[in-house]
Structure formats: C-alpha cells, structure tokens
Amino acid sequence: MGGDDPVPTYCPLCVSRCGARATLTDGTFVALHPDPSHPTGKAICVKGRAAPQIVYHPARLLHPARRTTPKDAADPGWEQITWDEALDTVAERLMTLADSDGPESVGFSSSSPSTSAISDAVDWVQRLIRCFGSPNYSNYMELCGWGRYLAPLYTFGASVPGVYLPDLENAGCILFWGYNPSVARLAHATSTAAAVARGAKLVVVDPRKAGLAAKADHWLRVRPGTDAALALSLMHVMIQNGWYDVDFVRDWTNAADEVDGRTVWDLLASRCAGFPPDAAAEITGVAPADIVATARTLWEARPVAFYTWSGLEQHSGTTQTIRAINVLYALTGSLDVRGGNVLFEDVPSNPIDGTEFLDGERPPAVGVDKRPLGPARFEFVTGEDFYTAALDRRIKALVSFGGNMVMAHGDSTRGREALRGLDFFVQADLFMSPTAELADIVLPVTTPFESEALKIGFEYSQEAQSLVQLRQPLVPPRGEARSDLQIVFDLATRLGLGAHFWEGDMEAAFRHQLAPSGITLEELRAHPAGVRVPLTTRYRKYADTGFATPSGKVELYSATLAAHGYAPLPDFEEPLTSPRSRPDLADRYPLVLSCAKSLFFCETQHRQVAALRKSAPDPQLEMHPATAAARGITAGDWISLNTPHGSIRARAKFNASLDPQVVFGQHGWWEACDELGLPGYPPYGPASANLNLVLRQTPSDPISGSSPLRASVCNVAPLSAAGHEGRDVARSTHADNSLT
C-alpha cells in the first residue's frame, strides 16, 4: 500500500476494537485516525494514535533468540537463531515432556484479550492448547474476565455483561460498576456520553471520581472491596419499596423455590435486610440518602444497561460481589430487553477455539481440586495456581503468547522463582520484558498493524455485531517478526497437529471460519472497511429456551454454590486485607491501597513509547491532600509506598475526590523511555516502582482465586531526596535490548 489515501482498519490494542483509518506515506505508516463510519469508530484513544511509534520503535524484538546463560544470570546472553531452529526446539521440548509427564505438564499463557492485541489469535491459541491436550491455560481470567464471563454463570447461566452486552444507545439508565470506559473501552465512553446527552441516567460506582463519573447522576464513592454490601443495600431498598420487576422475578427467577421451609425470596429479603442504608453506609462510606436515591433511579429509569470490569475482579470476595450485583440487576428485569443487556444476534461462523478436542479423558486443570467452581473448571489457571504448580514441578514448561506475568500478577518475586524453575519456557512478544528475560527462547511478534486478522462481529451493538472485517497489514513485518497467529500455525504443524490447522494454511482456516456466513475472503479484501450482514435482534429469548442454569431460571439462590459449601445467596465479607479485618496491621498500615488502569498504557506495555510516556513520565500514587499533609508530603514529591511485604517508589499526585483513607497506585512500571531520557525501574528490589512487588496473590477469593490487589493495607511516607532529584533514578537493565 502507498500514497496518502486513508486505509480502513481497526485498532485491536484493547477490547474496544475502535474502527479507524490509517494514513500511509510512501509505504510508511504515519497516523491512525477515527473512522466514524465504523460502528466502533467515533474516537481513537491516545494509545491507538501512538500506533506508528509502537510499530517503528527501535527496541522491537526482530529475530528469534536463545538464552545461553543460567536463568539467574544478570545477562541472559541472547544468541540470535533461525525460526526453524526455534520452532524445532520448542516442538521437541514440548513433545518430550508430553511423552514423559503428560501434556498437562506443559502450561500455556497469553496476555488478556481485553487489554491487548492477542484478541487476533486467542481462539486459535486455545485451539492449539486443546489440540495439544493441556488443560492449563493462564490468561488472567481471575483478574480480568471472571466477573464478566464466568461468575455470572452461577446466576444467569450466561455471561452477563460479557456476552449479554449493554445496549447503551437505547438504555434509560446506565450502571457502570468498577468500570471506567474512558480508559478501558472508548467505544462505551462515547456512546455513554451520547446517551447522557439525550437524557439517560448514569450511575457510577467507583472509589475514584474518574472519567464519566463527573457526569453521573449518582457517583457512589464506595470503599474498595465493600461493593457487595452496597449491592445488598440497594436490593434492600428496592425490595422494601416494591421497586423491582414483579413479573420477571416471579416467572423467571427461582424466587418461589423453597429451602428448608422458606422461599428463596424470603431468604433473599432477609439477607438484604441485614444491610439497611445506615448500616451499609458505615461499611461502604456511601451516604444512606445516596443509596436510596440510586435505588429509585435504577427502578424509575429502566431499562438498565450495565457493565463491570476488573475493579470488582481483584478482591478476596470477588465472586460474592459479582453475585450480589447480578442479582440486583435481575431485580430490574432489564435482561435481554431493548435498552438493557442484550444477546445480540451473531453472524453465523464456524467455531475455531477447539472445543471439539475436549473430552472426559483430559486431566484436570491445575487448581480445580482447591476451587472446583473457579476458573480451573473452565481450564483457566490462576496466576497463584500456576506459580504453585511450577514450583512443585507439576508444570514443567510454559508457552506464552505475550503477557508480562511477573509484572501483571501479585507476588512478582514468587513469579520470578516459578519461571526460573521451569525446564523450558518460550515467550512470543513484541518487546523484551522482565518476564521474557526469564525465557529459554524468545520469538519476535508483529504488531497488529503488520499482520492480517479476521474479526466476525465487534462486541458493542447489533450494528457492530453485524460487521465482518478482514484487517489487512498496513506495512510489512519488521525484521523476522511473525504474527501470533502465524506462530500458532507454525508450531501446530511442528507438533504433528497440522491436520487440525489446515496444514498451516491460514487462508484455508479463515475460509472454514467464514463458511456459514456466506462471505468470502475475496469480498473482504475488496471491502477493507468490512462487510455487513443484515441481522435482526430478538429480545427475551429466554422465553423460548429458559436459562442455562440447573433450574432453568435466574438463580437468586444457587444450589450449585451451596453444594460446594459456598454461600448460596449473595453475601458480604470484609476484605481480608483491609485495616478493619487486620487490626494487627492497622496502626502501621492505616490506609487502603487500590489501583486503577492508566489512560496512557495498555497494562504493563508501552512506557517506552515517547508519545505516551510524555503524558505520564513517572509512576504516581494518588492520595487526598489531607492524607499527604499529615505525612509532610507535597504534590510531586517522591514517596515511599509501604505494605507489609515491602516498599516501592512513586510520585505523589493529589486527588481531592478520594476518601482520605484510600490511595491509588499504578501497576506495570519498569520500562525506560530513552527518547525522553526517562528512567526505567527494576522489577525487584529497593529501587522498584513495581506495585505487584509489594502485593500478594493471597488471601484469594475462595471460589475464583482472584488476588486481593485492589484493597490492601498500606502507608505512605516521603522518600529521601538523595538520588532522586531530577528523576535521577538508576535505569533498569531490563530496558536494554540488543536484539534489534
């Protein structure tokens, strides 16, 4: 491609998948802009606009490389090798382990498809895993997905709101709980702003007044980790006032079922009565009048469209919190109705994620014995359980497609030891990272702007679900980089699985995937903006099929949870790492530490990109000005963030909307930005800015294994100025990269 005509495409750097047009000049990718004609193309975030800098960044990995020194050596001694050498080595090591210890001894991992471009290939990655025979796949499900996709199965039998999407364009009320779409899903932010402008009500539950919270009719500043108490209190007010959909509750929930002589409805009402607004206010920090007013709005402004995110997925009580909010949502009767959360119609296609390879002969996933209803039930391994299995030698090898495990999970030091102990570890990635540095072989991956990908439906609206788009490469791959998808197919053929991967022919695989739609690759290539398939939304589909739960109804009371010893009704437990639950630590660590996504970075990625780093040069810790003043801290000071597990550094940023007892950090800081002369930080040790170095994976949620990363005890103090003025922080050796 050449010239200056914009090229239709979309940005896959996060779950928003924003429609875009790319500008190329003389074959060089120079800019990415919104494409308003695309269903998700009203805007492009700063990360998407920085796409050319990501593509052409000098630190990109460009050749396969092999480690030549031990895992604990300061220098991995990378040696450039050919693709054939790399793939043959990987295949040989994996097959040897599968023969000697079973395929379950090989673990697989990837970055989260919600926050990275692995969405291009994630279904194919799962096909490879399942075809190979391993049940052990770690993709941060317990931290970024459990609350949207799997926990709701115990209430709705379906993924609400992960698959039953918020119909924001027609909603009467929008409820965002632990979710800031301005940084997490820009398409939701633009449509919500439009909905508010036309008169829709907006409720935001968030400890920070961030993003659209400033426009909300109700912003509820909940104490981190106490969301279940708030949801139970809202339900109490709704039940007490008759503000619930009587017909839906009667006909489509198990409210009338009896348990020990009492109806489920009576049991639920009794549970919620334990959280009247005055009592809930003492727990959550939300004023009683605000609880009542919000409950009224959720009833009077129906239908309600809601969405949640990882703000609720990283706590010791995650699953019961999700249960409480799901049951609250059921009371509104807004499921699968226009303006509520709707299962939009899909373009017909063949599934390619390898479910046909699942059978009763497969070994169980790591962790299913401890948490039989958690992610391992669905063959997703938590970070905590992966580390344990690697350390005790049940998992001996890892194949990782992106992701920065030691920086993204709590307990970074334990993660380093787990990865060091593997017999074999291969990482496919764009850049060197603290995780990739522990690998035996590193494979260079293209950016999504150098590779082809097929997208059937954009999870946003019915119009978006009706669009099929083949994203074509804007520029050739740099160096020897290959796409994640190409690596999956190449590795599959080396492993003797080629028959299940169209003998490595990706075009043939795409044609198979598209076959039921009637759309051809030729059509898609001729129409790079995509092909639209006429689809009509059907509502209240549960009237024909019921719900995919044991009772066939929405389960306010879950017999499945009860049978495994868990609370069958939604419940609240004080966060297990808060000053209230740990009075033994409260004197030294009186503050609650939480964290939030950054507008400028995709999790641990891209702090080396000048276009992004210039707006966020340093790690920051947000705090109330009074909290800072009591500790002699002024805005911009370098401070020490202290937890029972160690200390890291950050710059103080004031936020007067925070509760004075709550501070907010940022995870993912390690990479230097040489172009701006901004430092990196070691992932481990006293000079670190790595938030997950001083957080633990336990005590985790008993059902999901979610780590308590967003509600832990901490304190802050000024950091000695010596060695830190003018950002004079030692550059991390982890920023170095000689493989370009």
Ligand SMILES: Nc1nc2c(c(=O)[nH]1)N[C@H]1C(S)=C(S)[C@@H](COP(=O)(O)OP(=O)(O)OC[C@H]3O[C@@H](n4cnc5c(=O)[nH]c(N)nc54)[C@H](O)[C@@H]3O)O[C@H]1N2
Second form
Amino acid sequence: MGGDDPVPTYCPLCVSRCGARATLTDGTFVALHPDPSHPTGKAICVKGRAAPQIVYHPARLLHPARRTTPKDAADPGWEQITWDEALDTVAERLMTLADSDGPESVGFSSSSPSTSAISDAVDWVQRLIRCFGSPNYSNYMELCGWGRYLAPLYTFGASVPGVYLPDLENAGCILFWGYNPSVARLAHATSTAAAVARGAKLVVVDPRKAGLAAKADHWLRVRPGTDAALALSLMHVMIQNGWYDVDFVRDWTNAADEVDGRTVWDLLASRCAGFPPDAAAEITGVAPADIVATARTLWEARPVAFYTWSGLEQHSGTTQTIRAINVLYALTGSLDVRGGNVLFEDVPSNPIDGTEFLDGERPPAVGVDKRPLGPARFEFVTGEDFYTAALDRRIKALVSFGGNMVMAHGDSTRGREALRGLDFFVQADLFMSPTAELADIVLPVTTPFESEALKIGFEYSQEAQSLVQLRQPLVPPRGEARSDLQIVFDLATRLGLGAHFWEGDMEAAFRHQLAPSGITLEELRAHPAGVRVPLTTRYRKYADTGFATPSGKVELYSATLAAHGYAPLPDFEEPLTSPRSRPDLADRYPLVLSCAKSLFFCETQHRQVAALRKSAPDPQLEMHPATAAARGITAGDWISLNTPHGSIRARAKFNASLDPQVVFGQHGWWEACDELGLPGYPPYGPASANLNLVLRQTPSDPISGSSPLRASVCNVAPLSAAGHEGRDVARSTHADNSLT
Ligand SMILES: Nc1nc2c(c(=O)[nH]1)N[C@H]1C(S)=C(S)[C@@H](COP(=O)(O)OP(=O)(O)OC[C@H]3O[C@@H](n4cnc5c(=O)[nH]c(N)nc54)[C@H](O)[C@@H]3O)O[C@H]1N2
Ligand SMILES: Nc1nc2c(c(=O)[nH]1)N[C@H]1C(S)=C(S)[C@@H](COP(=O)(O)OP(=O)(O)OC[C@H]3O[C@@H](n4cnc5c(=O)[nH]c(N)nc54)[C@H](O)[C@@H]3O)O[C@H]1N2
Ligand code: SF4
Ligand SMILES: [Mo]
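For comparison with the form predicted on its own, produce the structure of the form predicted in complex with the ligand.
Every chain and every other molecule in the complex is listed next, the one we just looked at coming first.
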C-alpha cells in the first residue's frame, strides 16, 4: 500500500470485473485506470472511475447498529452496537429459530454478483447457508439468471451461455439476444468491437437500438416478450433451406427419437412451420426479409457465439423462450467448437460452495411444490415465493448479504409487508437502503477496495479463465466495516460451524481452495496482477462424455419437461401481461412497458454518487416522439407512467428507434444525491419514481418463476406541475445518517 506506483487490481463492482490499476496518494485511493495487460482490462467504465467516491462517500455505513423502534415507525431509531453484540445476537436468534422451527425457517439472501462485489464472497455465503441447513436462499436469479440456467439445463445438460462461454475472439458470428454489454459488461463489449473490426458478423435482438445494435449486421427490433416466435421462425427458415448442421443434429441431438409415431425432428419442423416469417412478423414486428437474412447469416457466418440476458429473463414465458433459442443454437452446430460457446478449461481448485452439505435429508425449499423443475430444486427461492413464505410465516428470519429486496422485486409494497412481518432480519450492506431500513440489525460492509479476495478465472476466454488473482486491499476498512467474507466466517464460528470454516481462518480456507492449482498465497501476494496457469482448450468434449442430459444428447424434445406437464418442444406464448393478452386493459393501457439497465448505476445503487448522478440526474422513460406528441408530451417533461397497479413519475426521453407502442423505464430510483442537491424519491406512494411499485411478480414463468417485468400494459400522461410538487419532494429516504 501507499506510494505512488499504481497497484494492480480489478474492479468487482459489476459482472465485467475489469482489470485495473489503482492510484494511491499518501495512502488515499484517488483513481482507477484500465490495465490493458489484464485480460479484462481494455477499458473501465464511469462507475469504475468513480470507485474512490464510492469508497469515501459520507453516507457509508461504518458501525453495526440495531433498531430501537417498531418496524412501521418512521424512524428506525438506529443505535450503534459492537460487532460482538451484533454477531452474538444474530447467532442466538438463528439458532433459537432453527431449534424451534427448523433451519428452513431462516431465509438467506445476497445481492446478485452481477451488480455487486458480493461475487468476492458468494460461494462462501452459500457454504454457510448449506452448512446451516436452510434450503431457502433468495438471490435475484429469477430476474436475470434462471431462464438461461434452466432452459439449457433441460436442453444441453449445462448452462449455455453461462457455463459454455461465448468465444468472442474466434466467433464467425456473434448473437446477442436481450443483452447489451456496452452498458452491462464492458469486457464483452470491447471483445465484440474487436471481433466486428476483424470481420465477425453481429446479430442483435433488442426492442431498442442500444449499444452494439448500431454496429450490427442485423438489428432485429422485436416486440418485448415475443422472442420465442422469432426464434421459431428463424428455425423454420433454417430447416426449410437446409441451413443447419445435419451431422450434429443427427449424431448429437434426439432428432431421430420417436414420440407417438413421429420423429422429434418432424415434430420440431411442424412446430416451427407454425411461424413462417409473415406470421412471425405480425407477432414480433420484425420484417420477414430480416428474419430470412438473419437465418442466412447465422448459417453462413458460423461458428456462432451467443449470449442472452435480462431482456429475456423478466417475462411470463422466459424458460420456453430461451429454450427456443437454445434449440436454434443447436442447429448451428457451434456448441463447444472454437468460435462457438465453449467450455474453457478451468484452473483446478477445490470447490468451497458447500455442495457436499446438500447430500442426505434436507427440508424442501419453498416453491418446490409449484415449480418442481425450477429454482427450488436447487435450493433457491424466488422473490415472489420468499414474500409469500414470509407473509404466511414459513420463513421467520432473513440474513441478507447486500441486496435491495423491496426495490429490486415487483410489488415493493408487498415486499415491505413481508420484511416487516419477519421475527428477525439482519442486513449486511455498504449503505442504508429502503430494504436495510426494515432490518433489526445492520452490519457495515467494506467496499471491495478495502478488502482481499481470491478470483480463480475471469471467464471471457481461455486466457482470462487461466488467470488467478488475489485482489489486495488498497486502503484499510473505513470505520468498523468488515468484508462479507469476514462476516461469513465470524458468523459461522458463532453458529458452531467453525469446523467447516477452518475455525475462522480465512487464509487457511484460501489455501484449501487453491491447493489443486499448485499456486500458493505467497506467489499471489508477490504477483498482485495475478498468476497465469497454462491451460489449453479442448473442444467437442461431448464426443467423449456425451451431454449431461438423460439421453446423453441435446434434447430438442425434453421428456423431463413433458413428464412435469410442460411443453416438451419450445413454443411461443403471448406475454401474459401485454395488451394483446389483456384486451380488458388495453383500452386504458395500450402501451407496452419494458426496461433496461443504466450505464451510470448498478441497479438500485449509486444515485448518491455525484460523479455518476451528474450524468443521469433524473429517472427517465424512453418513448417514441410520436407517442409523446399524441399525448402532448415534449422531451424532458415530467410524466406519469400508469399501470393497472398505480403511477410513478419520470422524465420523457425521446428515442426514435422504438416502436411507438413500446416504452422503456428504469428501475432503482430512490436515493438523493446531497452533493448535487438532487432529490430522492420515496419507494412507495404518490411521489415515487420506483418502477417496481407499479409492476408485479406474477403471473410468473411456470418453470423458473421469473417475474413479468418487461412486457406490461401501461400508459403515459403529462404530469401536471401540481402533480410533481417541484424537485424537492422527499429529499432523501435515508434513515438517520448520523451513525455513519
Ligand atoms: N451499468 C450496469 N451494468 C450492469 C448492471 C447495471 O445495473 N448497470 N446490472 C448487472 C446485472 S444484475 C445484470 S443481470 C446484467 C444485465 O445485463 P443486460 O441483460 O444486458 O441488461 P439490460 O439492459 O437490462 O437488458 C439488455 C437488453 O434487453 C433489452 N430488452 C428489453 N426487453 C426485451 C425483450 O422483451 N426482448 C429482447 N430481446 N430484449 C429486450 C433492453 O432493451 C436491453 O438493451 O448487467 C449487469 N451489469
Ligand atoms: N423493474 C426491474 N427490476 C429489476 C431489474 C430490472 O431490469 N427491472 N433488474 C433485476 C436484476 S437483473 C437484479 S440482479 C436485481 C438486483 O437486485 P440487487 O441484488 O438488490 O441489486 P442492487 O439494487 O444493485 O442492490 C445491491 C445492494 O447491495 C449492496 N451492496 C453492494 N455491494 C455490496 C457488497 O459487496 N456486499 C454487500 N453486503 N452489499 C453490497 C448495495 O449497497 C445495495 O444495497 O434487480 C432486479 N430488479
Ligand atoms: S464495467 Fe465498470 S463497474 Fe463493471 S467492473 Fe468494469 S469498471 Fe467496474
Ligand atoms: Mo441481474
């Protein structure tokens, strides 16, 4: 530490995990820069550049505290306590509940590792949960993960694109479907730009012309939530023209199996034939010629590397939609070939996420009865199921490592009721939030720049996956903050689980994790930029082992889905919340509401950081100029966004690339930025700008439980001056900051 030499590190504030160098002046962290020698370090974003402002922000939580007033009081009456008191209380409450109601009565939660540095500790958090014996872990994956985990699991036997990663460096064609890495994952955006520059084709499927869509060979402006119809139509064109990998389909899929006297291939071709380009155009809004031209590119420019994300995850039909895309992908024959989606070799290490504790008798996770093939099968609980279980008191306590539950899930008001109803709730966080405000105890967490973390593999390429880095603290913890990792180990020992946590010795735990790699902690400390393990990719590994599906092949037809009453072949269902599904609501709410991430903030965070908020001072709603004109709205006006569940406010932003029926909102607006004098917005009530106040978690996807946040009926109206009450409404929803 100290000195003026830049310190090699990486930024873990979001999923990109960009390689970086930190500048310190007199022991103060002053700047973060890209580190082009790091496999993810070509660039860093504005949030990474603002890292010092996050570290030194005056609103950081610096001491453990406990509430002294009832959960519905306006002021939680936070009272500073010691770490010993905080951790002893947590351990005592958890053990008492485990004795009286079983460990399943204690729910756990963590922020998504894609939006936070909980990635440093998330495997250890899981170890704690599994070891404690609770099957009820809620981690937001129903909003951005389960579709692309479950659909490929029931197609390929493993997650594609999550486990089989897109080999962008060598791809002939890159397909991004409901994914905008320019905002969400910089390291993918830079590799894609390089791939396009060397001649790779790019296909982007997105209702907005966002990010790399401007560089794409084909940008398909799909109507939100109709992506399965588009995938089935692309497949129809491919099958009709023979634009598919005949050998792969014959040898490595279940195309030749017979179901009721017909081959799976015949059934699939018939299903796709229901979506000729003309019919698909009527459903999706994508022109027939674009569908044909895209199908041709996918075939002629293969191998295809693809990635799908949030654009497909927040729908009532998420899993079947992604399955349709998975089957389409199988037709290209690009799986596990160079330039396709590849299972890169991993640095050997000991798993530490506690899967060994899953053997034997375990209480069932909440939701397994309703969705037996979904998250609960793997001991995860959706937000919807968590709220229900908390409200009917099957879950009585929550231990949360970050995460802003009430703001992140649809129906924030119900979320507040669920959290208020718990007997005990502890939140470990960097900042106070509308969720942390409902806790009994809050624990102050370090930013990643104040703590050490071990990262084995950076996911983007074989080179990146070969890098092991021990990120070192740049500065000491502020106040009494501790890392999530430290809190997990402290809590585990107090819960009597020390034997499974190296008796609280984190170094010993890291050594155990690293042992198979042959790399030592000393080596990593001596090489803060990381140590590279020589690894060579092996392709088409399925030829040795088959696929991890029941048939050992890619399952175009899934007997597993059929056995549980789900469609065994991918199909399209109109989103259940759209104007076409809800003609009863379409008169009053004729528009379709979707949403997307902001470049300047992670999810519901960072509005308090001046360097970021200055570029995006207000919540926005994107709309076509014609949509605005028809309602007497001009660019920059404050508007009211109305759904059948209520109204919130935002400022009109024009986007001529949108279909005039489609509008795009931003979730996560609640916090004030005192430095810039910019207001906060209450999470609930009439002056709110909280998108999830007017969205719901149901009707959810029947397989994964995904929430339908991206294809919802809505309307927009000008907000009268009286309605907006100026910009100083609710200056801050912070609870008392005096503790920090
Ligand atoms: N800057 C920044 N980076 C982040 C985050 C952040 O909040 N800010 N969050 C992190 C997290 S938690 C995640 S999950 C990832 C998510 O990363 P992405 O999935 O890339 O995030 P989004 O911008 O929400 O959605 C991607 C695209 O889907 C489009 N879309 C919306 N509806 C539909 C639809 O119905 N069909 C299709 N095909 N597309 C649609 C949107 O227009 C958007 O451009 O980003 C991570 N990185
Ligand atoms: N309408 C709508 N709703 C959405 C989405 C959407 O696109 N539209 N996106 C959804 C998605 S993809 C996701 S993943 C969820 C995200 O939901 P969350 O996981 O709740 O993510 P954030 O809103 O970023 O909140 C993160 C919280 O964790 C804290 N935190 C940050 N870093 C750390 C850390 O290192 N340790 C600890 N202990 N705490 C930390 C932050 O201060 C903050 O309170 O939201 C979802 N909600
Ligand atoms: S994209 Fe930005 S916030 Fe995310 S890891 Fe890179 S620098 Fe950090
Ligand atoms: Mo996410």
